[in-house]
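Given next, in structure tokens, is a single chain: the form predicted on its own.
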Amino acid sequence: MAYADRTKLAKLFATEVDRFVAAHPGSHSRHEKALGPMMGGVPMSWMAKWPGGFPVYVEHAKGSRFTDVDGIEYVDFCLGDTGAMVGHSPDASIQAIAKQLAQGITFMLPTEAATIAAQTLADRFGVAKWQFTLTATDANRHILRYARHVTGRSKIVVHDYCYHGTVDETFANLDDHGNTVSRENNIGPQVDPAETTIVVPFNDLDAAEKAFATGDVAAMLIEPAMTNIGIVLPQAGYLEGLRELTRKYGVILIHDETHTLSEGVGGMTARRNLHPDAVVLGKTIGAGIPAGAFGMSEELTKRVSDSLHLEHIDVGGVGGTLAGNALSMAAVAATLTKVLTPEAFEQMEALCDVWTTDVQNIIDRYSAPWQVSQLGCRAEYSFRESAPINGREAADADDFELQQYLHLHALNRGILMTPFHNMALMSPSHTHEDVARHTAHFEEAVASLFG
């Protein structure tokens, strides 16, 4: 456990659940409502891993803050775990979400701000085509198949503890042993993941090279620097290695850029040169309406194109009725081209320099085991001395009653940080005022822990 005194640690979380339950009768009214109609209260089961018993009922939500039904004011370093990247509700989107709602909102129909956002993407990550869905795991999802039905494979590869939604594939880990095993806790799954799926830990060469050299592996579906178990770096000359190797063993290659966007408007993927065969994205594009999207290099399409019957299309299992619909359209040309450009990007990533050495200064004057990881404008801390080169190593350093009380100890200072990591995110709303106010909690945390 990255925190020995669990007593103190219990009583610390105690007096917060207490200051928590004291200060939000609005919020917990609510939950006690919604838990008639609800399971567990909440409309998906994981809004109940919020700390303090019941989750914040939010009122309004502009840029960087929220007010919940108590009147109480945060600065959002979640922002709907980069859903709401842009900010909450940023002007440009707005109003041209409420001029297409005006018009319309879906009608099976191509819209010229497809277009727009189709073009815009191709020209910030350098894949010519794209397609648009609802959600990152939906774009997962058909890139997926796209890949076993022209490569003729059947396998996938995947790194150890990654997230690419709720693609059944991808919920597989290594056991002690380097075997491919369903991911603990992993729901329903469909078929034991070993016979879909072989996992390699993140910056290994040699694993990745031993699992294409099987000949079975369509495509490796990578987060070019994992961030769902923590921000995990690549290591030098990694990336780099994975297309050479991809290439070799004609594998393709899939960067999932959801959450790497934050490093800038072409991601991991244009600014570090890269070439993947296909790029994924989703949340952030639509400023918090339901998008995502895939883009594939001209020779993939290529490949998928000659391969696809006009007659059957429409039932092969890639695209549904909402996807590419209107009102996702113009709230992705929108974000794209008016929020999140790379002046945006230039400001977020500067704040996130600012939060990422506060966060640092005080892990080192409190000299506490923990270190701190920054990719563009996201940062976390994880509860280890030196960074994480793999899923495992970033697992490995999970504490979750320290991070409840974390999390619990920042909410009762107006302050939202991710449920599922210690992340901040920036976005182009945010100030230096707010970094301060996390600066602040933090160091009162850590005081309180260490001090």
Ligand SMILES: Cc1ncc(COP(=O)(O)O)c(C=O)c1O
The other form holds:
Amino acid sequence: MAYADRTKLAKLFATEVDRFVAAHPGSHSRHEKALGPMMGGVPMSWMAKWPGGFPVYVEHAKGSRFTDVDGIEYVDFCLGDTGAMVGHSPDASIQAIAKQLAQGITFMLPTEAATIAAQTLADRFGVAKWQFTLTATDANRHILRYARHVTGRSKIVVHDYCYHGTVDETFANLDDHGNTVSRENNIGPQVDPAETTIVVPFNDLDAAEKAFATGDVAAMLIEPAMTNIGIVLPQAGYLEGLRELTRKYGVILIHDETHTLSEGVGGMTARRNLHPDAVVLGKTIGAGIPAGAFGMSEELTKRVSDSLHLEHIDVGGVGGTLAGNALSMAAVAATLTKVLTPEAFEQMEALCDVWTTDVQNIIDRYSAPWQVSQLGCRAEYSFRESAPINGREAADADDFELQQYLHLHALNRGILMTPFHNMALMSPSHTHEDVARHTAHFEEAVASLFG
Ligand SMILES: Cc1ncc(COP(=O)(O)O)c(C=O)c1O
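If the structure you just shared is the form predicted on its own, then what does the corresponding form predicted together with the ligand look like?
Below is the entire complex, every chain and molecule, led by the chain shown above.
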């Protein structure tokens, strides 16, 4: 167990809850009202999971910070779990969005901004042809449909403990005997994911080859580094090995870079000179205005377009009326070209280096059995001594109560961490002062546990 003294932990947590409730009467009263018309008092069920009994209500946000309805200012390291990785409401995005809002929001017709966005992504990722959706989930769903369509095969391969949005086929895990089973707490699956999916551990080429050798696999959908069960980094040669095997067995390789975009303008794909058949993006690219994207290689694009019938294309299962709308495209074009620049990434990563070093130093000073991993401008500590090599190892280190304590401790000191994670993201607006605030909180929290 990451922290053995549960009585002490419970006492520490109770003290933080009292402090939180006392400091947030405005958020508390708004939550009480919200309990009337919304399940759990929140617009989406998972928002009820924040620690402290009720969520904080935001009054306004800009750059790296937001202020709540009780007048408390926070440094935001959650950044909408990457939806606001460019910082809140960056000026260049807002100008383009405001202009488009006044000129029409959605037409079922393309705008020039789409071409600018697609060309920018093609140049950055080395992937030729792009399509746009409203979310990364939709982009994943669409590219999986295309993959099954052109290969005529039914199954997909994913990593154990992956998360790719609410894509049905991905809610599968490995059981203790290595069988693919429905993920625990999978809510109302359409079919048993064991019928659609083969799960393999991250960093295990043998398991991947065994799955591909069945001959049933249309696509493998991966994050090049896992980010949703904490950060799990690829071992040397793993990603290149997957590319070789997917080519050998005719499996379409999809990089979901929704989160791993943290490594730079072309994500891990460009930075590590990788060559998938398809890349998926979302959240970040529109500065929070709903937008997702998937890019396909020339070869895959040709296979897809040769197999589609124009007459039926609108009801074939790939689409959405608002996909590629003018507002989303204006947001994406401006955000990619004016905010998410190579210079911005350099600065974000350098600051994340400082955050990571500070956290690891404190872990070492207090001999906490924890470690921190970094992926560009994203870093996360986990409750285990060495970096995990697969999702199962990362999941086994989870400690919900410990995490709730650390999150609430942070909130009470004006810091928002990514919920369900121990993760911090840097935006182009974050400063050394922001990082120092986190370092002070983390030292105080670790000292309260181990001091
Ligand atoms: C890797 C990855 N892909 C896709 C998604 C889905 O994004 P969205 O919920 O915006 O559709 C997520 C969400 O966290 C993600 O982490």
